[in-house]
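As a starting point, one isolated chain is supplied in structure tokens, in the form predicted on its own.
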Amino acid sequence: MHPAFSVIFFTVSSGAGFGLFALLYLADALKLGGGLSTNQLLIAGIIGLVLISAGLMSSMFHLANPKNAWRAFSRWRTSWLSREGVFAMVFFPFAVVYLGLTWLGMKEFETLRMLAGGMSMLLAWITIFSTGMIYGCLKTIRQWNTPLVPANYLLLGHFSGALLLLIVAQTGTVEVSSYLNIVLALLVFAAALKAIYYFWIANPGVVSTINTATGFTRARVKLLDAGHTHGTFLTQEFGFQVARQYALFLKAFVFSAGFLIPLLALFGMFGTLTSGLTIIVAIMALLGLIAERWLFFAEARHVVNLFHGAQRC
């Protein structure tokens, strides 16, 4: 599949924003490390909303006709794309009420504040899951049609969000060890699941071939003429090719920048973990996640390629 930067930025940015907001509410509800201050809650919440908004705006550039984007909201009963948009929009009022009541600091509205925060956390989880299911439900693309995809989206979004929350926690007097442990746990699970995913797509077992696509299974089938002399929409959008060596290099970068460097930094291998070092680690991790998302699209092979010369998908 053709990796469009607008979609890559959208999934990475909104995933980090939703993950940050969900973890922010949990940290607030459980008073992790003694509890974040009001300013820290507001800063983390605003960062989350900015990342989500930037991601949603970026996704508009992927639409052929952005003026018709509103039509996507009407298909929520059958489309994960529509559900993602609906849940993302419903998330904002609850998040704004939660942050607004946090800013006011009125004790009589504490129950309402926590209810709004809890709803925004649930909607953040559902939205990230819906984003993953947009790809996970497609049976025509073997590399995406697996529960590993929404699980990866959830873990990577929360891992990047936890890194951002750790940066905010380091700016105050709160005890950061609990925030650090959350980042480490999410990092380990996210890296393990990503490794399982790469192993799974590299060892597919039974796959669709040109024989199964045409129904001629007794001999080798070979396409003699594709019927066109130039690339078409199908070959350009669904037939993206990535060199094996290039893919291996990018996977090494994904694990180095996205997981290994953050792991070494969080264990103090580069000296004391200051907020400045954590910011650098977060930038490295986000670059690793951008490479991971580019590969996620580039390595996906739609079965339509079987009718344009591919022997297997």
Second form
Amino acid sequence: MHPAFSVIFFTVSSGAGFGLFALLYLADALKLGGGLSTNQLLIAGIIGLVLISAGLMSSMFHLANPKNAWRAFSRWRTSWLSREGVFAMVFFPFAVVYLGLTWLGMKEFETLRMLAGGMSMLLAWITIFSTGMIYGCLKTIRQWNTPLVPANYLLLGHFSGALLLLIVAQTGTVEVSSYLNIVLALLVFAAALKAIYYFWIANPGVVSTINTATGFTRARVKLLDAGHTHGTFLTQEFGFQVARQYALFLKAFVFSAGFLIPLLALFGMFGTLTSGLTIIVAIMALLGLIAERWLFFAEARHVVNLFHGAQRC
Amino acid sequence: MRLGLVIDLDVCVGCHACAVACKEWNASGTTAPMTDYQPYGAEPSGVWFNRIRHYEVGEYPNSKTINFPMSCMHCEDADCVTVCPTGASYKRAEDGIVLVDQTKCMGCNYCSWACPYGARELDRESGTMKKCTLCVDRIYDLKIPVEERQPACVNTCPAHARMFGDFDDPNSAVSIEVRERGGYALLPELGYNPTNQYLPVRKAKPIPTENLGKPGFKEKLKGFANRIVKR
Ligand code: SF4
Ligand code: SF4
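For the form predicted in complex with its partner chain instead of the form predicted on its own, what are the coordinates?
Next comes the full complex, this chain leading.
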């Protein structure tokens, strides 16, 4: 599949934003490390909202006819893309109420504040899951049609969100070790799942072939002529292929920048961790995740390629 | 009603006439226009509802070239419709035709991702998704003579490799042909239940190319004539 930068940025940015917000609420509710200060809660919350909004805005650039984008909320009964939009929009009022009441800090509204926060956490989870299912539900792309995909989106969103939360936590007086532990735990799970995913896609198992695509199942089938002189929409959108060497190199980058270097940096600096260093680690990890998302698209092979001569997908 | 096409792979000669007729009719049809990019330039490309590909099946000398027209299959379980977030993609209950409402489409490409047959192409000019309409504006047009109320591709095919009809009616020509000739669907394992069906190539004796035996009298005469006549 053709990797569109707007979609890559959208999934990484809004994933991190939703992950950050959900963890922020959990940290707040459990008074993690003594509890974040009001200012910290607000700053983290606003970073989350900015990331989510930037992501949603970027996803608009992917549309060829954005003036009809408002209609995308109408098919939430069947379409995961529509569901994602609806849940993301429903998330905003709860998140704003939660942050607003946090800002006001009035004791009599505490229950309402926690309720709104809890709802925004749930909606954040559902939204990331929906983003994953946009890809996971497609039967046409074997590399996406697996529960590993939404799980991957959830874990990576929370991992990057946790890193950002750690940065915020470091600016105050809270005990940061519990925040650090959350980052490390999510990092390990996310990396393990990503590794499982890469092993899983490497072994195709039973797949559609050029034979089932054409119906000539008893002989070898070879494309003689695709029937077009130059590329078509189909070759542009689905014909993208990444060289094996390049993919391997990028995978190494995903694991080193996304997981290994952050792990070593965070472990090594356990006592002396400063928020400046964590920012560098977070930028590193986000670059890793962008590479991860790029590969997620580049390595996906749509079955339509079978009609253009691919022997299997 | 379940309208669709039958394509006889044994008969298709790969002339692309159906694709051209389709383009001609639909350039001013319900989803018009069908934009061309650089039609006279170095990289001509554009929107087509119907594309013909050519395959070699089997190994020489028992191989055969098969021409393979493909358009929207008007699937029974069309994921392109379920995934569409705007409701622009829909399947008509009355005749099973799958269409895109050009006034609702936001050009997200999602339906094209869901279609295994490459039947949907984004028109970069209008920013909307385009696809085969089964010439919905032609097959119901009472001003057209009855026998011509068929999709443009079917009407034009010089080899009569295409047939159009109602698959829900067991006595329709399409149902009978599919039943009798073992018509099949493409990529059945994906479960889209496409309406369009393909008729397989008939078994033909391979033409021998080796161990042909001694030439008979006729061959000898031909060989002699070939040697003495200057070409
Ligand atoms: S062939 Fe593709 S576009 Fe046509 S109905 Fe089936 S899935 Fe939809
Ligand atoms: S491109 Fe148009 S028809 Fe296709 S899914 Fe998007 S909005 Fe629906």
